[in-house]
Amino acid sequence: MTAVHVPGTPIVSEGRLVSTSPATGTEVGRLPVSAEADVARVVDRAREAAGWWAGLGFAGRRGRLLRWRGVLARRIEELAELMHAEGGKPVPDAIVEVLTAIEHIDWAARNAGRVLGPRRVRSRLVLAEFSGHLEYQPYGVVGVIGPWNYPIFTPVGSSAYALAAGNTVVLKPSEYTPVVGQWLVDSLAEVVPEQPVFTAVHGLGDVGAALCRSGVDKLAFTGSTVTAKKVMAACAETLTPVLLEAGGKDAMIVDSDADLDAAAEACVWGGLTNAGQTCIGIERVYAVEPVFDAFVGKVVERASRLTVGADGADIGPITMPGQLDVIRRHIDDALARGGQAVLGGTDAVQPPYVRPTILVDVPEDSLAVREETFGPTLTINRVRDADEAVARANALPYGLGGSVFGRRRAVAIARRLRSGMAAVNSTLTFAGMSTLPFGGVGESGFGRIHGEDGLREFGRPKAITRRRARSLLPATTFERTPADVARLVKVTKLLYGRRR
């Protein structure tokens, strides 16, 4: 019996990875699958190109990357339509994603020299005869394993910063969005035709594993926590450093003095944009008792207006067909445990779509609260006060982002969230701010992309000292005399021995 192909599921046919639309099943493109030897060759070519790319210096790379930014800006509609066709993302959401990626390319290109370039570091009195110097040198070749849910924004968040730092990059796009990944690589080649500084390898999970073991000098991964642990284990075989952005189960806290209209609007966007397929998306909400009912009503009213479909809708299809079962199981479990669906429910799952579903009074040990759902669903639970909300938000091992709505205590509450990022009176905004680092804690991974920390993530710190005078307090020499040692003791006591 011939297996029926589910739209959106990647298949390999005659050595090609075939990508289809999750909404219609229409073929979007096919790309050659990379064998392990192919991955090794691509990495070797990237290593040969690395010297040339690093040799351009910060100014040379800046010019090329700004031209790349221009290509994306001029062709933003084309790229958005391709993302819509391959991943099902609504075109307006795709345009916002590309715009955000363009902003990150621009910032990385303009700031790499300032952040990573050579600079003088102050010395201390004991080594006053030496000057200190610090610079960040490129690793060489950086491997990037990208996700399907944000196939431009997320790879750019690693790749643009790695390129600006002087590395070459080998990208393994998700098998669900390989055509978009190849488009990204080809667009840079238009402005950097001399050398393969940004290349791609395609295939299923085995190709990603091959990239981990290919000899890249660092690897950046975005995906599930389960896969992140496998990536880390594979890279550990060669002590290849890794940057991991893994799963999330982000929470929003709504305090008693919150602007409920603004909170509801942000909650619906933060939880349901991209059909809920967002690692930093809001999946859990904790609203304090005095505002709970009013807040839920405002969320339901806004969410119920959203349209679902292939073209021109607010919410598109679920990109990974297998995720539909996860979403259905989480909804069923929440209802079976006493939760209530005030919008949607089990019948909301209508492959390849899921209609917005709002669940209230869901037990904290349910799947919908504890596991990443990755669908257009929200759990909203009432809490006594902000302290209880923080305790519940921090109860899971994840720690990616979060959101707080309120006035007097909002910033203080945000600081208490166990997360790498938090937004006050907004959701997801930290992702688009190129000056801030992006990343998580706990089972949401470690390392940072974006901002100055994101640039430093892709450079090895190189410390250099240089003698500039004769030593007045010789310490690091066998030529020191007893008198020198006595002076060292005296100076140490004077500098550091005072009682305070």
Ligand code: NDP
Given for the second form:
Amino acid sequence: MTAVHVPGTPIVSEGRLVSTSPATGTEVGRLPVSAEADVARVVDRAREAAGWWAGLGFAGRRGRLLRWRGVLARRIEELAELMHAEGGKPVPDAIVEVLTAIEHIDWAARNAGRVLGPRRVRSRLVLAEFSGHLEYQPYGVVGVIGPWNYPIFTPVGSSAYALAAGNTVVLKPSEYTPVVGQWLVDSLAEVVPEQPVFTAVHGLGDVGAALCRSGVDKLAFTGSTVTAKKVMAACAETLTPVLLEAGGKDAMIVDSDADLDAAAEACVWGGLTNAGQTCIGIERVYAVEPVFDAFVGKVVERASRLTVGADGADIGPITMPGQLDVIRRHIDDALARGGQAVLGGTDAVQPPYVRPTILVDVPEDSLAVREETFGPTLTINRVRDADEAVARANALPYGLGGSVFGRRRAVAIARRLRSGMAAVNSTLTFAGMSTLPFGGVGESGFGRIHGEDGLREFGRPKAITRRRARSLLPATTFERTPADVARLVKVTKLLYGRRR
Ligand code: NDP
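Next block, the form predicted together with this ligand, ref. the form predicted on its own:
Everything in the complex follows now, all chains and molecules, and the chain you saw is the first one.
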């Protein structure tokens, strides 16, 4: 009996990874699978190229990265169509994703020199005879492992910042979106043909594992928490530093003074865009009692208008066929525990699609509240007040993003969320703001991409002190006299000994 191919499931055939559309099963492309020795060779080549790339300096890299940005901008429709074909993502969503990635390339290229370049730092009274100098030097080769759900935004979030900092990058795209990953790498090679500064290796999870062990100087991972732990364990063997962007279960809080129409609109988009397959997607909503019913009504009204299908629809197919079972299980479990489906429900799962599903009054110990669903579903639970909403939002080990709708207390509530990011009166917007760092806490990982912190993530701080005068109070020499030490004691008490 021959196995039936489930559309979207990658196949390895004759040493090639065959990528297919999750909607139609049509082949989108095939790429050679990298053996462990191939990964090592690609990393070696990237290391040779790293010297040349670092030697270009910030200005040289800036010009090239801005030209890369230009290629992506000019070919944005072509790339969005490819993302649609390979991952099933609606073209408008793909356009927004590429636009966001372009903005990050632009900012990283323009700001790397300012943030990472050599600078003087102030010295203090102690060691005033020395000047301080700081710069962030590139690691060398950065390995980037990416997921399928945002196959341009996530690898660019690491790669553009790593490249701008002077590293070369070896990317392992998800086996579900290797063709898009290769397109991205090829687009940079168009404007930087001299050396392989951005290359890709392809295959299944074992190729990612080989990249972790390949001797890269830093590993930037984006994917599930389960895999993040494996990556960290593999990298621990060689003390390779890691950046982990892992899963989430982001909450939205709707306070009593929120604009309910705006909240409902943002909730539907933040929860259901990309068919809910978004790490920072809204999965749980806590609305305070006085506005709960009105808010739910507005969400249902909007979500029921969304179209589902292959082409031109608001919600495309579930990219990873295996996820359909997870989504179904979460819906079934929520209903079995007493939750109610006010839109959709178990029947909403019709492979490869899932219709929008809104579940209310779902017990907090349900799978749909506690675990990443990664489908176009939302739980909306009623809470007494904002304090209870914050307590529930913070009750999970994840802590990636979040959203708050309200007026008077909204910013204060956002600050109390145990998460790396939060959006007030919008959803997901922090991901597109290149000046802000992106990353999570707890099981959502650690380290940051984007913004100044995202640039520093890809540079080793190098601290230099330089003598500029003779020491009046010699401390760090065997030549010091007992009188010098007595003076040191006196100065220490004078400088730091005050009681207040
Ligand atoms: P996975 O963890 O399954 O895979 C992520 C990447 O890791 C893939 O390229 C995968 O390769 C690779 N991989 C698999 N096994 C190993 C291994 N042992 N060692 C090294 N690499 C390995 O995640 P998904 O691709 O399913 O992506 C969805 C997840 O990503 C969700 O949890 C989502 O929340 C999270 N995510 C987090 C983001 C963030 O910024 N925090 C952003 C976007 C998504 P292969 O595909 O071939 O198995």
